[in-house]
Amino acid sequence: MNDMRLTERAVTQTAKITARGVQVHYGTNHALKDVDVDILDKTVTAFIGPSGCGKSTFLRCLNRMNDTVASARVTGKIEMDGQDIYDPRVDPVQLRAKVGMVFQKPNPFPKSIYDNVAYGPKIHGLARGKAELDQIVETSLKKAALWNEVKDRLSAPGTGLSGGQQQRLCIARAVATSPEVLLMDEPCSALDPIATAQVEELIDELRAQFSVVIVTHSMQQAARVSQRTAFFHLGHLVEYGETGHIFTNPTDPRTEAYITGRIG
């Protein structure tokens, strides 16, 4: 028995997010249900489950940005580090330098690369000056594998990048505020095999400075690039674990059903 209490408190020291008794509803509309989950640092966590099961919704929570709708209602307690991220001293904007988002489909500003990068160290007053801004975008661009592309046109529109160079951008711009968890909902369902193999690949590196959560339809992803898999179905996060275990070994019936393709 105490190794057990031994185990789970050393998982409880690693965990950067814990989310407790989450509820979400947009109007009527019970969105998620009952959400008990550890997010750990330094790690991928992978949510996964069909379309509208509440893994986005789930995701959102974690930087507020449900926050932005006007009929969604959150309940139960997300805190970070300690700290209760509802709390209503808790400023969002500055929970979302903390907090960076990458979106489903690459949305750059319209604006030059540099300031595409510039913009949140810049608003959040990051830099003392124009040599430590140049440090940091080119710091952002060389941790999104980026750099070496546009070094040399960094006045160029950030919207005239590939698709693939796109989202590789939006990952330099929300790392450049130097966020401690990095949330990407779907980050490569616009982008090619190429351009998606590179984005896995950078996900993989930035796991030694964040935490990671990403929001996939692929499972295959999900198997490549995650250590921790949840799934989710119907609003309820039905399982949590290791992801090889999730994938080759899972405890509950509908998490193997919807592996094997039963449903989704």
The other form holds:
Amino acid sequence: MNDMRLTERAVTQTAKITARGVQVHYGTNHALKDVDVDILDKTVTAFIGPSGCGKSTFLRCLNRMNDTVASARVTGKIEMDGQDIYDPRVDPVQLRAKVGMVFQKPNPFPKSIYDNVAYGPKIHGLARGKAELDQIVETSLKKAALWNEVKDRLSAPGTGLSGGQQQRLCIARAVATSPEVLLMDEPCSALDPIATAQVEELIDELRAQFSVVIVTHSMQQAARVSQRTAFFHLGHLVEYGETGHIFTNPTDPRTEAYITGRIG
Amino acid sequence: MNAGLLLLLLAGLGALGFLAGRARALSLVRGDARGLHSLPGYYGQTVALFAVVPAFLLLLGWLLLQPVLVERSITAMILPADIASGSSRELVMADVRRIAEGMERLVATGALNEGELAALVPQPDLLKDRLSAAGVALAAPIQPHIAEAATAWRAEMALGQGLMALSVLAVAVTGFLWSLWRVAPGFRARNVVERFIRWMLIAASSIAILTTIGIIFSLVFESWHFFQLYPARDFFLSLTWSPKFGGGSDLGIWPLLWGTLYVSFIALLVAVPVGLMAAIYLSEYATPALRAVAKPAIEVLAGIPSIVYGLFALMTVGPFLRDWFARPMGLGDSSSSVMTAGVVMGIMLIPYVSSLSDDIINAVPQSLRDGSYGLGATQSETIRQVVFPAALPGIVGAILMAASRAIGETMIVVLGAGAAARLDLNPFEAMTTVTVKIVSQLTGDTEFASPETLVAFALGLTLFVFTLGLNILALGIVRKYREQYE
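Beyond the form predicted alone, can we have the form predicted in complex with the partner chain?
Entire complex below, previous chain first.
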């Protein structure tokens, strides 16, 4: 890979997740070919690339969401804090509590705003009593910059919020289980520019607590929010490095072609 | 000219109208279809529609109204003297109709011509012989006056038929010519056809509604008759059901209503949990290959006629429950019981609940499941806390539909629960339901004017109001939750 220089975008150098030789097959379709990546702690990492390039597939490997797809087969090694997450002793359900996920389309549960956020803490038994649960809900909603808008109607259905609010509710829901890594699969693709700006701002704030991995189709967004960028093409990881470096001085001709708009 | 021939003529006129309309439209623009507002076919369609549909509706209305009008005018001809003691005006009219039909048959087969028939009318005995030779057997000797009424009946029917043919054809030809005259390059035939189709669709949907209203009216009317003969207070408040055809019956609805609710309750107690769990397994856990086999297999249960379930209740479930539960527990000695009917009915309802719920659970978006898994929920947590609440309005609808079916079910109850009207809590006791009693009150040799038979309509009305209430409740629940869960 490229030299990982320290830039003005201060990042820690500790790797949170290390992936080596990851391959994914959906049935006979070889979706991801031999991917090696180090995701750094307390950093926003962006995955960019044209549709069908394998970036979402790789994201879903990091919390073993591919286990829920019957035809998917994952090989290779992914370690989080030195622990192989595909080890048979690892419970995928526990793993997903530590690696939160936000999806492309806001998908609030058909429950109240409060219950949406309290869902994760409840199933993992994170709160000892109602007061503590209330506290978790409030903190999570504040972290997701939604508290002020919904604090008076916590019992209203989460589906009644606007699209941008719904997506921030989903972020609050993911934050509530106190994950160590937050995966975001095109979190802004269903949002208008104002809601997108709010979510991007939020991502930057969340970086203080978690390592954030975001899949995006918008190169501007990748450039705005991330410190590290990985470019995927046809199932290969083409280039991975410091965001400014990828956008201004890409090493691989394919990366350059993509960011200048010649492939995609 | 009979109705079949008329229909054929109308169809021919329609086809002709289509061709004529199309040809005229094209000839008006000298074959260049671009000069027309609509495609040439639309002009043909307007002519065909206006030629056929109004005439067809007239034909339909005429066929429905004519017998009623003729009946009314002939009934007026019958004198009180023609009605023998023990008979009624309706029975005499039935004789008139049969004689008229017999005469028709005699003429049609060529056994008699019209003149010979007219000569026979003053000789009732001869007429009766000829009629029985033609296969129309009459019990009593024919009164001369009745034979005259029958002749008048035939005459009026024939007149009606002739008038009908004339007016239907007149309407068809008028429509044909008028719409053909209307064809012009600027005529918006496409929009006219569109409006016409909309009105036909409206008419089709109003038929269903009008039928429902008609059924309700007939129920209400007959129930009103019943309440003239039997006090409504006793019907709704009495706790005994013991109809005696000699008179002095107790016709309290409660034992029957209780039986209906008890059997339905047990049936739902069986069908809802089993059906729901089957649906959840099929939609969430089963592999596609297994699902492809198991879902039709469960749905086969829905295709079994309920009388077969009734036999199953009578021969297998009833004796089993009696020997293994009722007797050892000292709860009774009868193989027909509420429990038998309820359990078998529950089995019958499983596919309704499971098939509908399965579709509803499948319709819950995958994104909700992903969201839940992404937070570290297990599959059953996801189903209980996310999928099930999201599917709840639909599932409630499915359950209430099953409940309506349970309330209306008859055969299983007759064979499984018996026919004894009883108010009891013991589920191993024989009881009966409203539907069974409707059947038993209306079958058999009873006259149609006693409270014992008319009570069937009051029972039917009560049942109708009951299921209507249930459906309104279901709609209300579904609407309330749908607002909340989108």
